[in-house]
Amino acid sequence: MKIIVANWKMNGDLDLVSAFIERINAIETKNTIVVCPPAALIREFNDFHHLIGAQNCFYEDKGAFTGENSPKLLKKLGCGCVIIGHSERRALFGETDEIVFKKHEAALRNELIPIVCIGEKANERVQWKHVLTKQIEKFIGAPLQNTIFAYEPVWSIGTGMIPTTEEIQEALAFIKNKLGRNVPCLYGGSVNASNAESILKVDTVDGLLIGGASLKPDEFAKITMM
């Protein structure tokens, strides 16, 4: 069984929600499916037969934090998971490793499963082990029984370029060696119906975090049934 996560980012509308629910509810799969739509669309997934997640949360449950998503409220809205520390959050909104870890704690406190994103930039490829070590340093020794990690090399996201299966295997083995063999690790970055099957065959890959292809219900459905 694999974990297949759809990250819609800031995309989608009511028509896509309807088409997505109809298509994905109709499939039969042994895999765990999670869809993470924009926060404004979460309530529209009440009839979805699979898991709902959020794309971000704040590290406090409530307060004077205009524009932030309360993890406590996300749980009440029916979310079971939340993406933490996506590279776009780090690059565009200045999220640090410290902030990512605090959000991880907030998610666990509210019984949400954090999906913690890590990965190196193009100019860091030679030093990828150093980059990943720094990003997961605070998690070493922390409670991770209900945590998922997603390895998303930043240079691969939305570019069509992906690491080789050998490189993916090595990166996820490195993460598991640091955090524990039983910690689920996903791969993300330019995943589509053409390459998903070969990635899922990598023995260290526990699932996929999918961006653009998750906005195409038929393509996403194909991936979930692999």
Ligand code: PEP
Contents of the next structure:
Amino acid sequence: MKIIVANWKMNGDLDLVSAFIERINAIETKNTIVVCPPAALIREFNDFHHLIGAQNCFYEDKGAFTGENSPKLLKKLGCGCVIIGHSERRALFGETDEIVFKKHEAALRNELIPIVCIGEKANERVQWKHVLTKQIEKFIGAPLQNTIFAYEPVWSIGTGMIPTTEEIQEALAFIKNKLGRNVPCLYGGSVNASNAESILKVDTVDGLLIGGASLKPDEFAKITMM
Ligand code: PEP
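Please give the corresponding structure for the form predicted together with ligand PEP, as opposed to the form predicted alone shown earlier.
Let's see the whole complex now, leading with the same chain.
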């Protein structure tokens, strides 16, 4: 059983929601499927037979934080998990490792499974171990029974470039070695229906986090059935 997560980012509309629900609800798979649409579309997934997640949440449950998403309300809306620290949040919205850790605590406090994203940038490829170590440092010793990590090399996101399966194996083994063998780890970065199968065969890979290809219901459906 693998965990297959769709990250729509700030894409999609009501038509895509309908097409996606119709296509993915018809699937028979042993895998766990999660869709993370933009927050404004979450309620449209009431009839979805699989899990719904959010793409981000704030680290407080309520208050004067205009524009932020409350983890408490996301839970009430039916979300089971939340992506935390996606590289786009880190790069465009100034999310630091400290903020990511606080969001992780907020997610757990609200019984949302955090999917914590980590990964090195293009100019950090040689020092990837150092980068990952820094990003996960705070999590060592934290309660991780209900946490998922996603290794997403930033240079691979949306670029069509992916690490070799050996590199993915090594990176996920490195993360599990630091955080505990049982922590589920996903791979994310330019996954599509052509490369998903070989990545899913990597022994350290517990699932996939999929951006672009998750906007194509047929292609995403194929991946969920691998
Ligand atoms: C992502 O946004 O997490 C991602 C992996 O995107 P893509 O699949 O498009 O590279």
